[in-house]
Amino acid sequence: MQKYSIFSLARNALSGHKNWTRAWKSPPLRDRYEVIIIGAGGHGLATAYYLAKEHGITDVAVLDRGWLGGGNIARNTVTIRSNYLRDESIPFYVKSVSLFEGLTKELNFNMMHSKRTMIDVVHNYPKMRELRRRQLTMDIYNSTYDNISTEEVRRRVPALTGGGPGSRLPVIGGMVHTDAGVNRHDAVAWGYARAADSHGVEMHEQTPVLSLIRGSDGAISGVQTSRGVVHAKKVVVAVSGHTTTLTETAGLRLPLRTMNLTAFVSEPVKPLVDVIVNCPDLGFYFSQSDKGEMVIGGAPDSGQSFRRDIKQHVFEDTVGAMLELFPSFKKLKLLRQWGGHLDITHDASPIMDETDVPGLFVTAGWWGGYKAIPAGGLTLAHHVATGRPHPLMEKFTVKRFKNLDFIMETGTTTAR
């Protein structure tokens, strides 16, 4: 793998940048691998990388129906945080945040990681009590989450001029999560792909998987692609909102439903907000990108959907709520908007497990799975390689739904 540095940049500048090696290769698709990973997004690529780096499993093919990093990892708001509620969730996300912070150095690829801090703006006392409960649980795991006054909220977010005492939604205080940050989503995909490729992992773009194939013993035996059958004893499904579309081809039903999540971006403006602002009572959050755009996330569709655009009423509700607190934003022009489809479990916690089909692994149910990419890949690679769940993910099996052993997670957007 070619090392990126200021010296390699200067050296290649002399040749007009014509001598850079390819970030990842495009080898012919073989008919058999040790492991097939379906989905060249964040979780799929991270799993491939850690399989090779941590476990020496390099006979791996990553298949994607589109282009590498073109799915949900390209359709999110790049927020990284660990302010969850449950004892099962917090250590996992603390690990993921710490891995994100060292990813630029580990992968030799600039993630443009920025430790921003997140401010939760609170408007009612039941929500404040819930967040205080979350704070006390997070303290056990050394994850930062502290209560701040209304005055401190406004000092940290000067653009927050609405929500006064006489308004419909007065600000009563907030919580600050200093570990939160943002980075560059495509850099995460490209960095993991480049590093996995250097270990011998193969990337196959424009190779849609049409169905899963089971052998005579009922175990997974491979996949049917648009380019023919490819065999493997282990297959990983990491396709976000399309998980059930694939697993049902193997006769497997999972407790998931697919929903659309809304986001949009404003035109660039001068630096105005240097933190991530989250308004859980109103269902929106935003941060300002390095280019000056306001990256805004809204609420999900109310019902199941495979949409990749957004509904007008969801957009209007999100903007209306935002303008009540940030009236100056009414001058901003919309640059682009999109929706990402994601699969959600009944308890809003993820599934990472080997399924009832031997050899078939799924990583699914990630509500806002971007923040989980490094730890998700690390723990799933451990499970695939060893046959045992990683300690950080051992509670998040699909089997918990058979006994109603839910992990109800109010740290996600689902539980507003």
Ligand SMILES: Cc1cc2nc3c(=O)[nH]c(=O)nc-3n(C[C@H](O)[C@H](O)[C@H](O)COP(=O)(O)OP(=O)(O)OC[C@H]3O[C@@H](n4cnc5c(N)ncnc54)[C@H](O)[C@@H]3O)c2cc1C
The other form holds:
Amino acid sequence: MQKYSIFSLARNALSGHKNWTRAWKSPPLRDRYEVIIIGAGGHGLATAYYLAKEHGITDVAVLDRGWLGGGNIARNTVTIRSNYLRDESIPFYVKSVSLFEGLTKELNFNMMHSKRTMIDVVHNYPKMRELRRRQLTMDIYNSTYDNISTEEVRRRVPALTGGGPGSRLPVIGGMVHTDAGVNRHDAVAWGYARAADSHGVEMHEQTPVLSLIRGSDGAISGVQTSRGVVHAKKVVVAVSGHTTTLTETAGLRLPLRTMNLTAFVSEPVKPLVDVIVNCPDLGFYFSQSDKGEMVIGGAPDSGQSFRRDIKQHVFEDTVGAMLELFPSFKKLKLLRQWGGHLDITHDASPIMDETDVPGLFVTAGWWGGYKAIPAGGLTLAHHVATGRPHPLMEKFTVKRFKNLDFIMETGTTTAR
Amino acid sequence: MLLINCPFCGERNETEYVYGGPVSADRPDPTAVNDDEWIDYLTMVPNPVGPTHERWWHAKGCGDWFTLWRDTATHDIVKGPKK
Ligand SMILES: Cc1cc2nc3c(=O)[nH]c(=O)nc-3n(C[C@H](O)[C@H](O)[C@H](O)COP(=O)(O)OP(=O)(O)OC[C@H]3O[C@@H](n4cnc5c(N)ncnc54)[C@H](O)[C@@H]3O)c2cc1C
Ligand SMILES: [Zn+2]
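For the form predicted in complex with the ligand instead of the form predicted on its own, what are the coordinates?
Whole complex next, starting from this chain.
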């Protein structure tokens, strides 16, 4: 792998940037691999990378129907945090946050990681109690969560001038999660792809998988793609919102539904807010990007959806709520808006498991799954390579639904 | 925004309605079905790219509950399959 550094930058500048090697190759598609990973999003690429790096399994093809890193990893608001509710979830996300913090070094790719704290702005006592309860559980696993007063919230977020005592929705306090941060999503996709490629993993873009193929013994035997059949004894489905579309071709039903989640972004302005602001009671959150844009996320559409756009009234509701607290944002021009289709499980926790179809692995239910990419890839690769679940993800099984052993999560903003 | 046809009030904006979840089978008697059927009832929802059957509540109108078919790929309200 060509090393990126100040020296390689200088050297390549002198030769007019004509001699950079490709970040990943595109070899011809073979008809057999040890492992096929469907979906070159964050989870698929991270799984490929850790399979090669941690387990020496390099006969791997990652297939994507579009371009690498063009799915939800390109559509999300990059909030990385570990303030979850359950004992099963928190250690997993703590691990993921710490892997993210070391990822620039690990992959020799600048992730532009910015550890910048998330502040929840709270408006009602039941929510405050729920977050205080999270705090007690998070303390056990060394994740950070602290209660602060309204005055302290305002001191840290000076742009928060609404929500006073006379308003319809007075702020009653806040929570601070200092572990939270943001980084650059393209770098995560490209960094994992480049590093996996250097170990011999193949990336195949524009290669949609049309169906899964099972052998006469019922186990997975390969996939039908638009470019022909490709065989493998192990297949990983990492396609985000389209999981059930694919698994149903193998006769496998999963407790997932697909919904549309939206975001939008303003014109760049001078530095104004240096933390991630999350308003669970109003249903929006935002952070300011390095370029100065406000990156704003809102609530999902009601009902299932594969449409990947934003409904005008969902957009207006989010903006209306935001202006209650940040009246000065009235002057911001909004530049772009978009949506992404994500699947969510019956209990809102992910599924990472080998399914009832032997050899068929699924990583799904990633509602807020950007933050989970490094730990998701690391632990799923362990399961695929060794046949045993990694301790950090062993509870996220498919079987839990059969045992009615739910891991009820609730998002801090959107999966309410 | 969807324009949803309430059986009582006629066409009204989506913002007058509350989404009530997918239409599922009636609750079976847990002692009369096997475990798989019971788990299915509790946790499974059809997730098609295409028409899906769902409940809506005309909360800011007449208060009626009714069902409709909506295409998850286009959001168009469509005719359901013929029985
Ligand atoms: C608006 C929005 C905001 C979000 N904000 C956050 C956030 O702040 N923090 C957070 O943690 N998470 C967030 N998320 C969630 C996060 O984006 C997803 O959970 C995560 O990206 C999903 O995992 P992935 O990267 O592997 O998925 P994707 O990037 O979607 O990868 C799946 C890939 O599979 C490919 N694919 C699909 N079907 C096929 C097929 N049949 N054959 C071949 N390839 C196929 C797709 O082309 C795609 O590239 C947000 C999502 C949205 C939409
Ligand atoms: Zn009505």
